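A single chain comes next, written as C-alpha cells; it is the form predicted on its own.
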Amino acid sequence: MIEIMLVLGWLGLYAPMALGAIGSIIGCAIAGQAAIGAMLDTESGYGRYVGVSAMPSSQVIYGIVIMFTLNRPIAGDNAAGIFAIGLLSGFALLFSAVYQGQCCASAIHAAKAKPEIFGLSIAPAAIVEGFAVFAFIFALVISAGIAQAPV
C-alpha cells in the first residue's frame, strides 16, 4: 500500500508541469491555426495574431513553478497531499490553456474582420488566464501546509 502512495505522490509532483504543458500545446495550436488563417486573409496585423496565439503558453510556466514548490522528499505522510494538489492544479491549468486558446482564436477572427476591436476581443482570454492564476496561487498557498518528509 505504501508503494502505491509513493507512486501517486511522484505522479502528483510532476502532474502540474505535464498537464500544463499539454494544455499549452493544445491552446497554442488552436490559436496558432486561427492566426495562420487570419494572415492569409489580411495584409497587416501579423504580429498581433502571433502574439495572441502564444497566450496559452503561460500555463506551462505556472505548472513548472508549482512542480518546484511541491518538490520535496515523497513519503507516506505527504504523498496524498502532493498527489491531490498536483493533479487538481494540473487539470485546472490544462483546461484553462485549452479554453484560452479557443478564446484567442475567436479574438483573432474578430480582429481580422474588425481590427478596431482587437484590444477588447482579447478580454475573454485574459479572464480565462485569471482562473489559471487563481489555481496557481491556490496551489502555492496550500502546498505550504504539506509536511516535509524526514530525510
Second form
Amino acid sequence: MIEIMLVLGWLGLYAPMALGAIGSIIGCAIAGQAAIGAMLDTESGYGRYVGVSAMPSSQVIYGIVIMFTLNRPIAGDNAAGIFAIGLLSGFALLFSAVYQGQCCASAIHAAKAKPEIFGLSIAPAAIVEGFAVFAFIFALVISAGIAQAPV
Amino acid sequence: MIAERFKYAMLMASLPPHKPDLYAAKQTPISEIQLQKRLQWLEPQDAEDLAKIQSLLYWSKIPDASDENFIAHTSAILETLHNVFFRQVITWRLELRTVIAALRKRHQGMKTPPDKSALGVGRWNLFIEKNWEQADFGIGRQLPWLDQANTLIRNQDSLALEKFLLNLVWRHYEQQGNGHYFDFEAVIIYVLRWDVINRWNHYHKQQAVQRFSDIVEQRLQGVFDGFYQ
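Please supply the corresponding structure for the form predicted together with the partner chain (the preceding block corresponds to the form predicted on its own).
Every component of the complex follows; first up is the chain already shown.
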C-alpha cells in the first residue's frame, strides 16, 4: 500500500508541470496556426498575432512553479496531499491552456478582419488566464499545509 | 475532438471574411486562384468530400444529363456522404432547387407533376406530387419563402427571383455556419458562400444577351443549313 502511495505522490509532484506543458503545447499550436493563417491575409500586425498566440505558454510556467513548491521527500503522510494538489492543479492548467488557445485563435481571426477590436478581442483569453492564475496561487497557498516528510 | 474543431485554424484564418450582406460584396473576398491554393491544404479525404459537394451543387460541374440520370447520380453520391452536416447542407440546396423547378414547370403550363424519377431530390417530392394544383404545394408553412418565390415566378421577374434565391441561400449558409469557425464544416460553408458571391458577380446583362444570341444563332445555323440543302 505504501508503495502505491509513494507512486501517487511522485505522480502528483510531476503532474502540474507535465499537464501544464501538454495544455500549452495544444493551446499554442491552435493559436499559432491561426496566427500564421492571418499573416497570409494581412500586410501588417504580424508581431501581435505571434504575441497573442504565445499566451497559452504561461500555464507551463505556473506548472513548473507548483512542481517546485510541492517538491519535498515523498513519504506516506504527504503523498496523498501532493497527489491531489498536483493532479488537480495540473488539469486546471491543462484545460485553461487549451481553451485559452481557442480564445486566442478566435481573437486573431476577428482582429484580422477588424483591427480596431484587437484589444477587446483578447479579453476572453485574459479572463481564462485569470482562472489559471487562481489555480496556480491557491495550489501554492494550500501546498504550505502539506507535511514535510522526515529526511 | 479539439483536433477536429481546430483542424483548419490556419486555413480559415488565412481566408478573408465574407461581408454580412451578399449584395454589398462587389467582388469575391479572395480570387479563385488564391482560394484553390489555400484549399490545397485540405487533407485528401476532405478534399474529396469537397469535390463531391461541388459536383452536386455547382452548376458548372453538373453533368449535362437528363433529370432522371442527374437525380439518380445525386442520390448515389448522397449515399456515400456519412457526415450528417454535409448531407443536410446539400439536401437543403437540392430541395430548394426541386421546389423552384416544380414552380417553374407548373408556371410553364405543366398540368401534372413530372414522373417521380424526374421530380427532384429531398423530402418535398411527395407533397409536390400530391398537391400540384395548390399554389404552395401544401408546404407553405414549412417553407415560408415559397409564397414570395411563387409570386416572382408568376410575375416573370427573373432578376428579382434570382436575387431573392441567392440571398436565401446566403442567409441559410450563414445560419449553418454558426458554431463552426475552424473545422472542415467552416471550410465547406466558406467555399459555398464564396460560390454564391462569385455567381452573383458573374451575372452580366450584356454578356448574357450576347451568349443568348450566340446560342440562338448557332442553333438556327444548323436549321438553315438543312433547309437550304
